[in-house]
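Below, in structure tokens: the form predicted on its own, a single chain.
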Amino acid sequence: MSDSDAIARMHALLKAQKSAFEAERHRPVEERKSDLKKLEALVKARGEDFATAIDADFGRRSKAETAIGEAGFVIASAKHARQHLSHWAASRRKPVPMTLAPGKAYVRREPKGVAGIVSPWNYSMQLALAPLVAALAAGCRAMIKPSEFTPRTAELLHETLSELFNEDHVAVIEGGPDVAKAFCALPFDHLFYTGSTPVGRLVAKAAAENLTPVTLELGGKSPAVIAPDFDLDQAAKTIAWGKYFNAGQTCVAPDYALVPRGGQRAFGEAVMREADAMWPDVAGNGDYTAIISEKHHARLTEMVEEARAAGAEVLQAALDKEKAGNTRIFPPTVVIDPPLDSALMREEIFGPVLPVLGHDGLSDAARFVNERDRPLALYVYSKSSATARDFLARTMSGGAGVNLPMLHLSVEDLPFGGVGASGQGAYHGETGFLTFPHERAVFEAPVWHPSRMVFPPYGKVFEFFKKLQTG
């Protein structure tokens, strides 16, 4: 279908679903539940298809680490909000002051209609369908704009969810940029993005020419600090993890370390051991993962080049190219002390390559981290609770995590968001659900209600309801 084409026809459905919408616009929530329960058995029936399609959409991606970040995802999250929806979706009693008593106040959770989802190309299936679930949750109708760089999954997406829903409840659109152009200028009654920070950006003002409300899950520097009183070998061991699985092809992957001074290329060459243990022989090895286009592979060669030419120790695995037989193989990377004013010291990486540098105590580290943008996450380690609790209260960042790279997100009821360049509003749980419907203020007086005897002309009555009200 060409582009001219998508365009048309998703401008044709939304004005379906919007019909829909309207003829339909409080959805059941027991019939909620059975799309969820829908969504997650296909998870389940297709998730093999779905892990062949992203590993060639790729050129090579784990599938162990597909089950884990993806279909694992979003089996979780549709079961978790099966199991909630009904406390969800019920409205909320509020307490009413005595001078307006008596009356009842309560908020009404309600749909607001028709959902556009941007998914992005690294995590195509996961990101693709836990948005869903908490627009389906909601009573949402949706639609869904995948990422250009991994067609295949797309394919795969608008097929099972066309098998599941008719297009006026759920619809994917294929396309280009210029068709996720037109897709952010439609429209909709909510908008969720996810993808990078300069994107965001444009995605926003899109969606400001029709006030559309956003979410806008971004990316941005995450950084991991070492406090002084923790091994670096041990906080190796689970950086190497975080910064390594998807080959760092993950919004929430460790950006960049902070050591105490001196400890860098000690916990550069332990990072790189741990990556040995974990992914050995990388050219061969199916369960590391390959960058998505050559134009990602070419932009991370240059980033680790410009700061090898400035002067910086770059430690890298070993990468046999005729072995990989895929040019897009990347290896795990450290780079010790690399330019402040390098890209990869400026740029989010994505990639697996992991900058350290060297901090005089978490004074120093915490103002490193207040002096650039909102990180989506921070992780902190430290044997000390107090120590770490204090760091993060010290800085801001979406999410954090203590001890343990990424996990915080697999935690259905935590909000999951950025903040400030990284990112507005959050999702998963009982937050995602908050981000599709309206919170609708509602007050029911009697027939006849006490607050007409201070209507004007204002007299005794009056100033007696107003010492009430001032106390």
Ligand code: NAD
Given for the second form:
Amino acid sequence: MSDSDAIARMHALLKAQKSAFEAERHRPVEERKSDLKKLEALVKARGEDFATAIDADFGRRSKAETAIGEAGFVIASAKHARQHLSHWAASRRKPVPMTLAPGKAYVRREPKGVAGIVSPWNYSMQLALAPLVAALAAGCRAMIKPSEFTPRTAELLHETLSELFNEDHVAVIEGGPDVAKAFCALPFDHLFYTGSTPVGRLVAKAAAENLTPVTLELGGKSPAVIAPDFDLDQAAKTIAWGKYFNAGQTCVAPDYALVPRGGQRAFGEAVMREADAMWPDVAGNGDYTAIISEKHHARLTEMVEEARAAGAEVLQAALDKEKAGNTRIFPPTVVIDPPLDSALMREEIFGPVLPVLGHDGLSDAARFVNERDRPLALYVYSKSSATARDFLARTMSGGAGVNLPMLHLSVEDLPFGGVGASGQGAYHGETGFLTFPHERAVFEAPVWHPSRMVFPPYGKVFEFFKKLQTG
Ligand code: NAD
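Please show me the structure of the same protein in the form predicted in complex with the named molecule, now that we have looked at it in the form predicted on its own.
Next comes the full complex, and the chain you just saw is listed first.
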């Protein structure tokens, strides 16, 4: 389909979804649960097909990592939402101040209408369907624009979701940046965007034109900070796992490590040993994922070469290119002390390259982190919970992990989102559910309410009320 056809189709779909929403308005909770159950069943039934499509899109994607990072995640999230939906969707009673009694105050959690969801390529199924879980749970309708870098996954999302839902309920729009741009300019009732910070800025501007509320799930440079009391080898194991899982193409992967000064090389070597133990022979190892495109691969090479040319030491796992047969495998890499003005330390890396720098104590590390944009995640390693919490108190990030990277995002009841340049808004669990409804405040008064006694002309009762109000 040409871009102009896709754009015409999305306008028609939005119109259809809006009128279907107006006709139904409050989708009963039991029907929303059944929508989620259908989605769960789809992911279970077609999980293998999605894994094959994602593998083809990446040129090689670890089947194990796809299982837990894509289908497993969506199934857990849909199940959790189903189990808690009756409670989440119920109205909330609020206390009424004495001066306004009698009456009832409550908040109705009402679906906003039609949600637009824009998803990236790195977890091409999860990041399209997890926001959909929240939107469906809230009783919204949704249009999804998946990334152009994973066209097979996008096509399969389109095919399978249109078998499951009418297009006036859930629809998928395929296309590249021009289609994405037109998509974000549509007057959705909520726009949920996951992707890079630079594109996130454009999305926020487009949404502002329509006063569309927007959730921005962006990226950034997530640091892993090791306190002097923590064993470097132990930290190396989990940081290597977080960094090289999906070949570093994870928004919450540790971007760089700050270790007690003098320990950079020993730590870098330990990371390489751990990477080799987890992903030996990356060329022929089906569990080591490829880089999404030639362009992304070339960017990583340039970043490492720039740091090397500036004098940084590069440790890199061996890669038998002939055996790899896939030019997009980028081996696990550590760069010791890259210059702070190099691309490696300016941009989110989003690949299997770990810069390792030294710090002169946790105050110095906190200063380093605070001088930069607020990251999506921050990891601190310490044997002392008090030390770790003190470090958290001195810094800010979207989420955080103590002694373990990434897994905070798998706790459904924890809100997941960024702060500052790493995003705004959050989702997962009840926080995700709350993204898509409007919390409508209602004060329900009896037919005759005493407040009318303080209407003008103002007299003695008004004076009495004034005193009551201010105590
Ligand atoms: P991207 O910003 O290039 O693309 C994301 C989506 O935006 C795609 O669907 C694309 O078609 C669309 N897009 C492109 N140009 C657009 C425009 N002008 N207007 C509107 N939409 C446009 O991001 P990416 O490379 O696919 O993903 C990688 C980035 O996403 C990284 O920065 C990563 O940290 C971030 N990310 C964040 C999260 C999170 O939950 N916070 C999760 C995954 C990835």
